[in-house]
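Presented below, as structure tokens, is a lone chain in the form predicted alone.
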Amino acid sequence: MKFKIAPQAPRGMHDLLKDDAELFLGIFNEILKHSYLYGFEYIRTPIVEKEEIFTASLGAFTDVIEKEMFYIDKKEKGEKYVLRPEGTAAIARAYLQNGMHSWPQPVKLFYFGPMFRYERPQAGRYREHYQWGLEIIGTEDPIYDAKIIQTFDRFLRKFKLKDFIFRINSIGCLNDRNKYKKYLKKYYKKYLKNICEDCKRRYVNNPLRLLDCKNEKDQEIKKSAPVIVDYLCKQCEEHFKKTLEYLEELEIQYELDPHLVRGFDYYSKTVFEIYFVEKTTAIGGGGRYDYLIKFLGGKQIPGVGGAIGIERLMDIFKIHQIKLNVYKKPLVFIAYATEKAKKYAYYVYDLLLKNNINVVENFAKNSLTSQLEYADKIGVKYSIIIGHYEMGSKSVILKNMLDKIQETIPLANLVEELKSRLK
């Protein structure tokens, strides 16, 4: 029986090839340096994660919950198992699993990796798409919500990026939340019947999740509603006041916003996103989760942190022509002119390798002529050639691919020799 494959990626995912693949490595090489030198430790979680990590700490409302999740197909012993959409919630489920507690605090962590929304795919948003994450867990010290926004800024800023703003905001504490609610189902009970139907369904399970909708129509109703920051108590408002005084001091541009509140039920206190005057969606955002540990069944330990997304990362760095080379050109090209000096030359390939010359090969190409030309085509700048000669005079001819001078050099000084030229 014969199939018929499709050969495309599932919907809302992508390949990444040549200059894109480039970039997404450059990018991911500047971030390792970048987090390890502002004192971040690497983390890598699971891609599957239990469910219940998310419902309970996302917000059984949130469109994540309802909508976004991808769920595997199986279950083990009752248990149901989803691609995790968000890095945040699998790492405190880590640092309770792993006892770090016990570590020396605050814990600070980075993650890079895919997450998976089960969502319309549009400009920006992909099903499964990359984050930069960092996460700072047992401080509820206001310079931390600073340091996080610190983190990113200076990592844009050291690629001459100007044009953005980080915009920021405080929801709060549960009990500052609570007392808002009310004011705001007050404020938006008279426009039950003009909001979405998203909306009618927040109005009851979720009122706060009203001021992050996107319908055109409900962000005019928005603009009069009531603020949160009009209704915290005065330890969140001298939380807040810390924060910003940390930010102007370290002189990073940010804007209120009053009523940015974020998507997931877990945020507390200060809450940010990151904007360019070239996208109207944010690249990433994050804020303070001090309940999150708790949901998933520890005790009350702050956190605070956030994420960029890689995708929407790297269409800023194209539009600004901003280009990361990984992968070194190689400058020098082996050939053989014999089959049976193909062996040799594989050889002679191989201790090249082995004393990081970057040498590159087409031992598909029986012809010597095809081999130059594909040489010439991949813009070497040395051609090593080995013939019969070469194999019983252990020594090698070497080819400037520009003026086309050639010299025959013994194999024993080879590295050496090309070691000096490619300086």
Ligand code: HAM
Given for the second form:
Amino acid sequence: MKFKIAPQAPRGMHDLLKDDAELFLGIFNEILKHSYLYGFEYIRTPIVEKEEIFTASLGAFTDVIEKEMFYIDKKEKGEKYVLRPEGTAAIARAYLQNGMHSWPQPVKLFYFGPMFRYERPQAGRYREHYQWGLEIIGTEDPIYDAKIIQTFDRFLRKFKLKDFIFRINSIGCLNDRNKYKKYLKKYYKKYLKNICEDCKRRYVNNPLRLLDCKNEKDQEIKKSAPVIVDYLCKQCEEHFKKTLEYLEELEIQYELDPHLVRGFDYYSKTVFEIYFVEKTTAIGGGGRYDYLIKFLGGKQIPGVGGAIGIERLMDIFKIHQIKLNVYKKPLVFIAYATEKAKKYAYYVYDLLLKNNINVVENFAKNSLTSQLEYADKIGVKYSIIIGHYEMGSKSVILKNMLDKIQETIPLANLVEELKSRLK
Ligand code: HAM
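How about the form predicted in complex with this ligand, since we already have the form predicted alone?
Next comes the full complex, this chain leading.
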């Protein structure tokens, strides 16, 4: 088969190379340590889920369900499969399926993996993105709303990042929301002719999403809309107050955002997003979801969580020039001088790796000169050179690449010798 143009990755999806790839792995490494330290255990769920997991929980009239799902061609007994657009609904499914209600509660889980949304690709908005997610299931206690925020806050501060803020709101329980929606619709009714086409649909299908409108023209109208915190019941008000008190106790920077509603219908009570001053899009977000497990057919088991987008986090790390080194530069190169010595060189190379010595080769080059040129280019301290003679005498030549001094070392002493020289 011949390609008309060079083959390309799918639109909105990217290869990750070199420094970016290293930063990604470095972040992953830090996330593992941090999540375990803060008491979360790792969970992995499939990248593919049944469509109904998301349609039953995110809300029929949300952007993700209406237009951003990635469908898979294969069906099983009429069930449609999708690439997961987010992690929370899948974790709730796993909680039910694995009987996690019988584990000590609350269950605290973290995950790291790709999510897929059929979006119009633009800066910071991709069709495949990675998320680090945290979920705490089995408690209503507001201290856990604060704990999710605390865990993200302390992670970012570990890298001396300061110019970010948590925007926070409470959208109450279902009763509060239903009551509020009536007042919101009453307010917007006067402006029905003036609002954008999307908002006209939202007015009918999902009025809370009116507050999510980014259309310039609609902002003035939104500004004076009633705010949901004025409609919270006693219990939800108390929950929100306590959450904020915990954040204050920990000196976490937050601001109230009375119009913050988030993009999925599974949220209740606390919702939050994380914003950096240099960006207009959130790097993370989350909230409480006390009805989600019920939406999926379980009992009403409360939960709270959040997720940070890794691509957006990487942008912030780059702006602040934060480097995380997972790659250790090799300090030793191994070269062979003759074709006959190649096998012995390969044996020595393997021996060094087995002894944890970071040695590099370029066995694809067959002249010694070009192998040593390569060694110079990558800047190693020592080269090991193996020829016919060394093979016979079970020794190697050790060349110092700085002063170019060469010495012969018995193979039996090589590991120890290198370890002491590289200290
Ligand atoms: P979300 O706000 O949709 O929440 O996504 C979380 C984060 O993922 C966003 O703040 C953003 O950084 C990143 N993100 C989302 N979509 C894209 C995209 N198209 N391209 C690049 N980055 C993106 C959730 O997904 C919830 N499941 C979070 C949660 C966990 N709530 C409770 N628990």
